[in-house]
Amino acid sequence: MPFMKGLAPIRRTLQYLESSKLVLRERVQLVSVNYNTHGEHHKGVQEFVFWHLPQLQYKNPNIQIATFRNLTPTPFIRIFLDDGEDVLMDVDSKSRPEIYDHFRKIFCKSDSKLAQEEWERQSRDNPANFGWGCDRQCICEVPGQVPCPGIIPLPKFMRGKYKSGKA
């Protein structure tokens, strides 16, 4: 497979792009890491963009990332948002893990409001979905679909006693 090739290829695959939890929020409109490839106190955000950018492009297509290489002397995050504010993430000397959770707490959506946006798109987009809380009470309201044994009953060459012939 020529996509397991390279430096770390586990972060190609689907199953790594979609484990994570960095979606961003509605407002958030761009992204922009500057970091330098060189010096101890940009490691943090080396390994962030190396782990995590993939995964943040992936959750987000239509939010623009950019990422500035040896243009800065500190390592910084610069978001912007679609009111024409900006909010300025420093993350100089922190670790890959902190700026992860302090990135999530600030621009990403919770775990609950991911949980709930999850359930309604699995329950409201597929309509073969029925019963309780969905479209359709019963499959018998599909058109082409057997009508309710309960209102209508059954032809006995259908029913499992007749089938088999215990009736």
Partner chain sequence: MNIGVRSNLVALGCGARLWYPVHEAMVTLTGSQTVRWIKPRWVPVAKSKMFRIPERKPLPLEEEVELRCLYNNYYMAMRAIRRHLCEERLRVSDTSELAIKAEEEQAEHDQLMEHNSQENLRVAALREARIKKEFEADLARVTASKEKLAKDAEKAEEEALRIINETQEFVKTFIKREDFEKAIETALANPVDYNFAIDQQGNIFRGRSTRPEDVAEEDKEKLLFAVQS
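Having gone through the form predicted on its own, I am curious about the other one (the form predicted together with the partner chain); can you provide its structure?
Single chain only below; no partners, no other molecules.
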């Protein structure tokens, strides 16, 4: 790993960050975590913040994520939605996997939704699309359409240079 700075530098690798599935839903605007640095019942949240907060921020660069340490007797995560409503998530004495699963289920996009967005992003939802990244590069590949002007020149009345008298 290049530049192995910090306690667990794997958290800073692209592969680790890209592989996370913590993409927040559109409603979520703000995430704040309150916990203490010492305490048996804070252990799960400490680990969650240590391992998963970089991933969360990487996947949601426009969402504010704040941590408040050593202010509360019991740890909790508070999420603010876009209509002003805030949702509390109690994480007292929970282990890190439990918190991760619960958080992902309630506030993040599900696997199916992510797959669908990936599908849409690759323009594969509409089979008629052509262009970069689709099955067909250009409309001239489709039988029945005007053939590629690079191979067969267009007729004169379709050429702009002829129509404007410049040919």
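Between two forms, the rigid core is the largest collection of C-alphas that superpose within 1.5 Å. Residue numbers count along the first chain shown, from 1. Here the structure is a predicted model, which means the values were calculated and not measured.
Checklist entry - Once the two forms are fit on the core, has Arg12 moved its CA by at least 2 Å between these two forms? => result No, the C-alpha moves less than 2 Å.
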